[in-house]
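One chain is shown next in structure tokens, namely the form predicted alone.
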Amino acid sequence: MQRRYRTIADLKQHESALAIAVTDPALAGKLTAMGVLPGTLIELVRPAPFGNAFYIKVDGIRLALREEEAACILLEL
């Protein structure tokens, strides 16, 4: 069976996935100290008004992340 990796501008609003990895080296170090680590639950919020950023919940904790930042983080279904 294939495994199927998503990003966040994938996901529905309301909707949950697993944090598999950061693709981005630059971005890794800045996203985990934001708690987005591999095998955290990401909730998508809401995309925001004009969708250049998400408003994503990570344990709890709401975070806004450009469109960029948001494609670099791989989400397992």
The other form holds:
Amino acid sequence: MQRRYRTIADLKQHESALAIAVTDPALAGKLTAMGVLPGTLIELVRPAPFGNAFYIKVDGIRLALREEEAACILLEL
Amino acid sequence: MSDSGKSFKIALLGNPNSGKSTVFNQLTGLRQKTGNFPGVTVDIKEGRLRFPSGLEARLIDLPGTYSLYPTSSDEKIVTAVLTNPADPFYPDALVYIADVTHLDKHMLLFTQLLDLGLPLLLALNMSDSAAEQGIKVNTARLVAQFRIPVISISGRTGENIQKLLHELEKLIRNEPDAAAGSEMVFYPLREQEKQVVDAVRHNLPIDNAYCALLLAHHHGWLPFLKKQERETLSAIVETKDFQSLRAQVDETLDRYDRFTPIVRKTIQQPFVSGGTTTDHIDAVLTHRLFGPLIFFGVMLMVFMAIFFGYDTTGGWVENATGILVDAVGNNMADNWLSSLLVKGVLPGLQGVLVFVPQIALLFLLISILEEVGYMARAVFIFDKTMRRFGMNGRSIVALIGGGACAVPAIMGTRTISNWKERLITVMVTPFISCSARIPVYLVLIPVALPLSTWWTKALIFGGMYFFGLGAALGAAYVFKKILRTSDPSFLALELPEYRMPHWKNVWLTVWEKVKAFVAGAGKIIFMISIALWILGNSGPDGALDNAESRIRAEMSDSLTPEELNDRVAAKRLEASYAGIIGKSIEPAIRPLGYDWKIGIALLSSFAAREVFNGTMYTIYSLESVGAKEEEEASNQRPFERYGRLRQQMTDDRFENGDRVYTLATGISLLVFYALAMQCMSTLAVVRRETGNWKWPIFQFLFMSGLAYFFAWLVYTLLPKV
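Would you mind giving the form predicted in complex with the partner chain, to go alongside the form predicted alone above?
Below is the whole assembly, all chains and molecules, this chain first.
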């Protein structure tokens, strides 16, 4: 079955996509407080040198997120 | 609110990276201290504010946080202080610092504070950057909207800081227009939240609705709640089926929906295309290959600076105390007081001061890296590596800091939200070779390898750092396998824009760390030196004098007066309580290749490892040359120092004629000093950070056990030559 969303892991470097939802409630509290909101444009700047984390940009704010943290941000196709 | 007699408390709040500490430093300068937060045992910075009118107030710098729904222990402090009017830090007024260049991301906590109903002032920080970027701010609109004072400031240039003080004074004097905002509610509670709040207010003496809601959300961990209150709150949450996490997210999103249009009307921002300077720098510094390489290069430079810094500055301190020792020696009668001063107090003082330049230098470099924004990148790069060892990317900051002194490094672990990751970081940081181990290594490496080249010695010296790092990571890996936790683990870290360091912040950090070291670790080193002097100068009835008269009778013909005096001092020490203790533990340390003299040094080093050299000078009765030699030290290359001491050690023999200091003993001692937990101040700070004695005791036992085992192992394996 086709997924109706992507995550940051699916983005190419410097590609952006609109966030549609933040799932995991425990992480959502933290991420929304830091400005990762449904409706914001998220850019993958680059993956971490040793993997496992992403450097992203959200409305001019730069964030480092782990794979699990990034995985709960659902992005538009 | 009246200003008669009572001191006002004003809390400074803001998101991380809002420039809050810069503003705090601008407002208080050197008039700040680090207090202890009761219950949670966490330090809070406090400073004294002086208003133009002469009125004074306490300014409390609360940790930076994004919201009143905290995830790490430093963020929890903010919620714990603001929901408890009985808290000694509970403020009379709040100053909220927002980064005006990212105002749309900095308003969440502000609107939460607004709902707490305390007098509040909004400071839009970084007005200088905003001007550079062409950002226009309509502060009048914000004033009209929130009915509170709003001021554009710049912590870095100091712009409008006086105006901030002026407005703040008006606010706490409760002048008519100032506190009007305290009545307004920004976030209207949903139906279920209303029910919860009503029930909380019915059962507990709380007035403010949002405060009641926060108690319901956080009843599980708020430290000030009594058992009965906790149960009441828990029952309310249960019966109303209040889903805390869900409600937090809903509230957060609702707040964003409400303030985003306001921010949009307030801020005029020109459209910027293309990458900024920060993007260009990060393309290199967080690059897949260059990022880690540059990090190791930077670390290498930091530790080279420490090593060579020790080399020069250590000599200065030794010279200065040498002059004092001479002054006391020449001007005081030769009695117990001058002996206590020359052999107890002054070496103790030197033991403290000798570390001050290194600690200052290392914290200078670390705080510059922190200030420019590089540390956050290191955390990002090494998160995966650290997690493999059960830690968090943030642990890298503690491990680096551990190279100076484990005490402040361990205090810095509060930003790690996961208890297990934080505990592992706290447990293994003392394995990193701190500056206190440098002088010990410098004496022991040439003793172990007297004939090797300078470069071999330097290589081994560097190897000791890798050995410590390896021990830290190995121990962390074992802990990872043993410990269990259900705490969520976060990276979620903001990577701030690169900036030139703000030097006032850097100097204040260095000043604060050095002060903390002198007051904390310094006090202990100082006291141990004195205790050691007492133990070394007293013994069972008449034992010391008997030993002295015996040696004088035997040797007076064959030795020069000076040699005789040194021999007398050595025999007196052997007969003293210190000697008795050293001899009684000799059987336990003999398997590691140590004799009773090293035993004394080991015992005294359990309080602070840097005591080793001083004790060795005393034991080998070299006080007569010790001061002189340390004076010369500043002119010598690192491994050529302490020549007489090393000579005495190398010549020393067991009763059966074997040499004490062989390659095996030397390396065994190096290994022991690298691994053993020999620092009371670290144990004390671990006790504070973990909340009980269980962890420091465990840490002491496992580190010392490991040291004993590996020291035994290398002594057994290496040739005794």
